[in-house]
Structure formats: C-alpha cells, structure tokens
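What follows is one chain in structure tokens, specifically the form predicted on its own.
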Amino acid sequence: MNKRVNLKIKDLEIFVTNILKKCGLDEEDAKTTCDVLLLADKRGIESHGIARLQKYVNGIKQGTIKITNKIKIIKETPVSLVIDGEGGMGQPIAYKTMKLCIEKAKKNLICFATIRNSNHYGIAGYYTLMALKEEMIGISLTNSAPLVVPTFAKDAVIGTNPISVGIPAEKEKAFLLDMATSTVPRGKLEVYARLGEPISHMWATDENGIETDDASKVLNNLIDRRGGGLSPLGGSSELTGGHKGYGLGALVDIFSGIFSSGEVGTDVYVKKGESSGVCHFLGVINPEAFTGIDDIKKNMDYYIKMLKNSKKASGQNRIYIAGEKEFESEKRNIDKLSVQDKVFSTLNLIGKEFNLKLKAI
C-alpha cells in the first residue's frame, strides 16, 4: 500500500539545509541544494526530490562528492564559459554557473557553459527555471550514470541524460520542457521497486537485453553492471523510435561530457569512492537577440493557445503543454508535501545521526 505523509515545506527547509550543514556544505550551497530538492517534490517528480538525500549524505562521507564551495573557470569569453566543479556538489555548481551564464546573456545577448567534474544536480528545469525568472530563455542539459541501453545493444553505456528548455510567455505558463532522454528516469523505477509494483516492459530490459516489469531486477542488475538497464526514449526497439531516444542520449553526452574534455558514457561514475565525473551544459539566450521579448511573449501564449485549444482526443478534456502540469503541481505544493511514508521514515533515520527529526502534520 502506497502510505503518504503530509510535511509542512518550512520544516523540510530546515530539515535538509541543517543536515546538509553538518555535513560540511557551507550555508548558500546548503540552501541551493535544498532549493532544487524541493521544487522538484513540490512540481511532483519525486524520483529527484528529497528521497535522494540519502545518496548525497552517503557522497559526503565516501569522499565522492567533495566540499568546495567555489566553481574553477578554465575558460572563459564574452559569450562561454568552461567551469571545472572539482567534485562538488553539483547543484550549487550548476546554480553558480547559471547565475553567471545570465549576466553574460544579459550583456551580450547569449552565452553557453559546459561544465566537467560535477556530480548529479538535480532536476534539469531548475536552472531553466532560473532563465525564466529573467525573462530569458534556458537551456539545460546533464550526462549522468551509464543507466541507458542503446538501441540493439545489452548493456548500459548511456546515461538517462536530461533535456530542459524554457520559453517564456505573456499570460499563459511558460513552456518549460524536462525530460530524461530515456522512457523514465531510474528514479522512477526506485519509486516502483520501493512500491513493489511492476513497471511497463516498455521502460526496462534484463541482463539478456529482453523487456521486463521487474524494477527491482533491473535496478539490481544496474548496481552489480550484470546487463540490461534502461530504454531510450521510445523503448528497446528500433521500431518504437527507440533509436531517436538513443541518438538524443548520445547528444547531451556530447554536448556536456565532450565539449568541457570531461567524461562521457561508461566513464561517468566508473571508480567507486571517487568523484562521479558528471558533466552539464547550460545556456542562456537573451529574445533580444531575435525578436525581443515582447514579441517571443506574445506569439508564445498564440501558440500555445493553438496547442491547447485543438480537437482532443475522444475520452479527453484537456491538452497540456510541457511543464504546465508541473506548475500547476506546484501551486498545490506551496505551503506542504506529500511523500512516501518510506522516504519520511529514511528522512528521519538520516536525522537521527544529526539529533534532527521530522514531525508528519
């Protein structure tokens, strides 16, 4: 039975930033962290929500995230940047690069980062998110863990590596697209494993490169590299589109892990007890440099008002556009959330070891 429990979103803030405190994490790199943990819960992507801070804590104390609280340029112009995160917590490293990607955009109309030697950031809309608030476009990409299987291959080379674009719009909600390039992230599958429930035979296949329901199964093969993983987006076949999903993949790899000289494919998270090697690209476009604001706005809410407003489907009432849903889940989501009774119960197990505790509402 899948239990919930309700928590007060104040008391999730001081929570997670106090243990991310006591593990070493200065206090803006505490918050940051906490920040982009909590949005993703309250937009209801759980799989990148509170229930990882268990595998940051873990980081910590293995040595394989590392405690800096600054960003190394290693190249830089009018219009880059190169940023060595030096193995630290990847997302202050993002934050900060982002922060500076704006003010270059802001100037001189664009600007682009790659960055190498990070670890995981989070969810991939958050720094698009941060564009938006600007009124400038976002572009945010990650490489991640070799979770992913080619099309026609056995194992995982590939990460799920996610795609996030922001667009902002006048009256209707901004489209923000964030999406894994594979069918789910593995987060989703944690969710089922922990839930004990069968995942579709779409999203996943065995050590043998066959489709399979079993989350647990594929998580387990993932942990011990037996074979199998996850399906690109598109699932495990060729005639599915599987391969457009691989080929998607492959490109964020590229774009983050080649472009800053960093690591790609099965050399992402290769060494155990040493810094992952995640890379990320992120982007800033100011609408200056095209039309301006106010037209990209205003044929933004047209467009996606032709979007919405078409035919639906028999049995349907609604047609959304990318991350609407998400807003709309945040809305909700302002003042409590709701989580797993088995992530509130790992919350409090975590706390203990800092004399820190949850109370449920």
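The term rigid core refers to the most C-alpha atoms you can superpose between the two forms while keeping them within 1.5 Å. None of these values were measured; they are calculated from a predicted model. Numbering follows the first chain given and starts at 1. Compared with the form predicted together with another copy of the chain:
Relative to the superposed rigid core, Leu189 undergoes a CA displacement of at least 2 Å between the two forms. In a rigid-core overlay of the protein, Met130 has its C-alpha displaced by under 2 Å between the two forms. Val82: CA moves less than 2 Å between the two forms after rigid-core fitting.
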The other form holds:
There are 2 protein chains.
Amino acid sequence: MNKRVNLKIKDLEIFVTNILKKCGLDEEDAKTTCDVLLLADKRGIESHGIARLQKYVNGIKQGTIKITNKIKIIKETPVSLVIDGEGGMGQPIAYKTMKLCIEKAKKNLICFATIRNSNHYGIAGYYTLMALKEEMIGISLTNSAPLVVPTFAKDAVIGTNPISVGIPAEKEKAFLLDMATSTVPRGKLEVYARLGEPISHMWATDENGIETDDASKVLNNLIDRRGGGLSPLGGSSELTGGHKGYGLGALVDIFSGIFSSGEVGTDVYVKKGESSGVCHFLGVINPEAFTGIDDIKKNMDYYIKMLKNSKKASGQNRIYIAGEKEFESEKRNIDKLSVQDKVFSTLNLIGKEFNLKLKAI
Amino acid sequence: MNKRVNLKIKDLEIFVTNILKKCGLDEEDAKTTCDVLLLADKRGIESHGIARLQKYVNGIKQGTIKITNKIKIIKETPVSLVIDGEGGMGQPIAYKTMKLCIEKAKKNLICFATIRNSNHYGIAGYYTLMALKEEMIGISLTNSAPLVVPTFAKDAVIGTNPISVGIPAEKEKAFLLDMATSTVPRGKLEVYARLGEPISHMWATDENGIETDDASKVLNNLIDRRGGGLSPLGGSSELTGGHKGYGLGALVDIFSGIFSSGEVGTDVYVKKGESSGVCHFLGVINPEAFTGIDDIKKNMDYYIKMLKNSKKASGQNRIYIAGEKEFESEKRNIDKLSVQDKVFSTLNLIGKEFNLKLKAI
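Okay, that was the form predicted on its own. Show me the form predicted together with another copy of the chain next.
The complete assembly is shown below, putting the previous chain first.
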C-alpha cells in the first residue's frame, strides 16, 4: 500500500494557483485550472487531479502548452461556436467556451462548441457540471493521445476519448456520465504493473494486436510505439462488442477534431514540444427546448429511484447512478484531501523551483 | 444451417406495403414502414427487417399500435420539437419527425426532437441516413422493452437502447454508428440457444444476476420475468466496464423518455394490448454550424483513411468503419434479398389472411 498524506484544500488552492501563475498563467486561468484539478481529486479521479501538475508545468516549459489568456472565435452562430484554443491551457479554454455556451443556450436553447488546438482539459465532467449548476443539460467530449487500438488493428490510433453528459435531477443527485471510451484508462494498467498482477483480457492488446494479461508489456509497447495498447469498451473483439467502443471513440474524435477542422487520431500529440492539437466538443441544452426543467427534474427523480430500487444481484447491496460515487467522494473531501505520498513529494519538488511549499496537515 | 429463399425487392415492397395497408395504415405510412423494414434486411440487420412484420401486425390487432396518420407537436421552438406519437406505428412517427428536424436544421442549423408514446421504429440508423442524404449530421436514439440488467442489479430494467450517429464523408462511405448499448441483442442469444452453444460470459446474467453461458436459461428467465437478462456493453461487472454500457443505456432512456415526459425503464411495454410507450430522440445538425460541409467531408475522408490504413492485428486483413459492412451489404441487395425459409413461410401465412401471396424467385 502507498502511504497517503492529508492536505487542506485551502492550502492546495493557494499552492497550485501560485505555481500556475509563476508559470505564466494569469490569475483567472490559474484559478480555473486549479479548480478543475482539485475537483478531480475531490471526486476520486486521482489520475486527472493534482498528480498531473508536473505534466502541465513541463508542457508549458516545453512549449506544448502556450501562455494565452483568451480564446479565438473562428465562427459563431446563434447555436454554435468554432473555437481555436491557439495552443493554450486546456482547462481555461474549455471553461471560457462552456461559459459562452451556457449564455447562448439561455437565449437560444441549444449551443454546441467544437474546439481545436487546445490541450488536455482535465476531467470531462467538470464542464458538464458547469451546465448542471445552471440547471441545464451539459455535454463534454475530448480527444486525447492515441492509446486505443481500433477493432482488428494492431496499433493505438485513437485516444481514450471520454464522453460526459449531465442531466439535472430534483431531490436526487444529477445523472453525470463521465467515461473513457476505452475499457479502462492507462492509469489502471499502471496500477496492475506496479503490483505485478495479471490484467483482464478485455483491457489491452500486445504488439501483435492480440489480447494479453501483461500490463507492463502493454505500457512498454506504448512508450516504444511497438504496437498494441488499450482496448475499446467491449474489448478487442467483435464477439464482446469491442467495435462499439471503437465506434464511440471515433465519434468523439469526429465531434472534437473533425467538426473543428483540428487534429484527430494519431495526429494528436505527435511530437514533444509542439502543440498537442487536442480538440474538445462542448454543448449545453436548455431543458426548455423540451418539456422544461420542472418536468425533467421530476422525471429524473422517478427514473433514478426506479434504477436504484431495482432488485440487487446476488452479493450486491446497491445500484449506482452515473456520477453518484463521485458526488459522494466530493462531499467527503470538501475541506481536505488525502493524496499519495509520492504525489505530495512531487508537488513540493515543483514548488521548490518557485520557492513555494505545501504543508501536510 | 437454415435454408434460405431469394425474393425480389420489388415483390417484397408490394407485398409488405399491401399488408400494412390492409391493416389500416395509409399509403404513405405503409410505404415508409416497408422501406424501414426492407432497408434493415438489405443492410444485413435481419432481426429488424421483414421478420418483424408479424409482430407489427399483431401489435395493430392487439391495439398496442394505433392507426394514426399524423404526429402531434406538443412543443416547438426554432431548434427543438416535443412530439406525441399517440401510440401510432413507430416508423412513420420517426420518419415524419426526422423530416421536420431536417427542415428546421436547414434553417436554424440544429434541431432535436424528443418523442413520446410511439412504438418500435425499426433500425435506428434509418433516420440518421435520412440526415446523411441531406449532407447533415444525424442522431437517432430510442428506448425499448426492458431486457438489460444495470450493473449490480438482478432484473432487466432498461432496453437495448441503441445509439445511432451519422457523419457525411466525401469519397469514403459515411460514418454510420448504429449500436445497441447492450453487448449483444436478444437475437444473438436466440441463435446460440438454437445451436445449444455456450455464450460469452460478457453477454448475459442469470436469475441471480450472475454471469452465465446458458442462452436458453436467459431467454426463458426473460419471458417468465424470473430475473437476469442481457448485460450492458462491457459486461455485468465494473472490472470490464459494464457500468459504462449501463450509463449509455440510461442516457438513451433519458433523452428519449425523460425529455419527452414519456415512459422509461420498466414502464416501456408493461402490458400486452396497451400502448408500448416507446420513446425516441432524433436530431439533425447542419455542418454549417461548424466548419462547413466541404471541410467536414474532407476531414472525414482523411480520418477514415487513417483508421483503415492503420496496421492490422495478427490474423486480420481489414479494419472497418462504423456502418461500412452494412453499406456493402446494402449494395449487394439492391434488387433481391435472401431470407430465411422460416421468414418466407411466416410472411405468406400473414399474407394468406389478406389474400396476398409472395413468390420466391
């Protein structure tokens, strides 16, 4: 077991925001980025939390992430936007775009934005949550570094390309889907590789495109681009529905990278130091486009109860709704966070460079 | 092996349309319904083709499907529609709604429609294809009879709730995703039950909600409502990503049944003879909302080639794009269709009642 360290959210906010400011981000962008990272940790998605700070700092240093404090609107209609992120930090780009989408959806009921030339934007669900706070339906998709092998292919061509959709409810917690279109994220393989345990045959394929239970092999193959990688949701074969996960992953690439005339597939993160070319797709639908917020929230409560009150499988005592575990985790972590010892020391290593120090509780 | 019979498309068109007219549908609705059914067979999706005619005829006789020749617009905005199908035949309801969506998307760039109180509408992809013919992006979702067991649940609560999205390409065939959110459809279990072969553990759970390889048991349990059913895409466990397929299935229920204030989950197809309450969600996005049709089609060609030209897994010689196999099947079946002997005799049994006869070639 990894040792863990407790940290105050307040301390983390100051520390992470200051580091990002020292890297060149303005106050607003640093705060937004910090907020997206901390929310991931609070919601229990550690792979997308402050553990990634090092990658962002490196990205800025290497020039993959440019210092900008605006987004460029390439095209605007009453119900849509095409945005160029100009290689900036993903979180503020997506945040600012989602803000615009919410404003437009308030007026015109629907707004979709496709964004090119951005960077890793953290958890997809952050932006759907922005819509939920306004009692709107939120959509958030992004492409990412090629790690997933299409059905019958040998090489990783598409990203883990997540899909997030959020629907408000009344007394129940909102429905908040936020899922990679691969069976598991790369982080899961890293955990199994460290433990030396075999992985499920549904998770990944080797350098020949054949299912494997060897996590270390898959990770090394990905680093050396020898072939193989993560399997789409449904696994590597049509028998178990892998072509569906592959289709969904491609769909995310299309909405993000094709509609914005940005990068897709293996063109994302091609060279270190150059723009990553990550593309997103964000959307807001005003419930007034349909039967209205009151009816929809009531209907959602009814449906959520129907699912949760359904009979449990043998050995199970609870049925979850998408996002439910994460909302509960967020509630537990309002004031403080427990992070891995290793993450804590890495944060202080980054801080040292900028004369900043993070204290444990 | 089942024996197969060859039939002329022209003969089938006349035969099926006439039966539907004799059942009470008007000329236009009968033709639409026939067209949806035949396209399914042409595209190789036999489970949703003319083999279902018996079910539709029974539905009309039992009153589950009402004879209507219109759709009722409950709410209309520049970018959305809420439709009540008033219990009518699903295909004409969805066809007419999609026509309206296309018109509105031509003017206002985006139109989404949520439809309550409809019936089984055939292949979801039929309606996305309507958008593709107009060089638009099409979306088609529907809920259906509860057959799928949520993660950690024992009973089938949600339908196989398909997702179809279509994106136009230039020289390449369009990208046309059309997938159930279960790992496999019920029809697949029926094939294995007939053959007495074990099914994949990713496909279904037994009356205790535990994975099983016994197709007959699952089918009988579903009929007798003893528990168990199809597993979501990703299987019955979180380890293999089943919660993602469950989340996607619920999402389809929400867009179709919650946004329209219609039926969801176990409220769909509750009682024989009563309205099924099936709900759909249809959408059209005009490429001009984003970087425009010319750019998007060119980008799609580039992406499709990237995927198809990628290296193949050991033992594989081709990578497919969503919908590609079906487009090739459609091309093969332009003039004639090969159907199962059993389907042919059932069709003639239905025809006999109406003094109609279908001849084999």
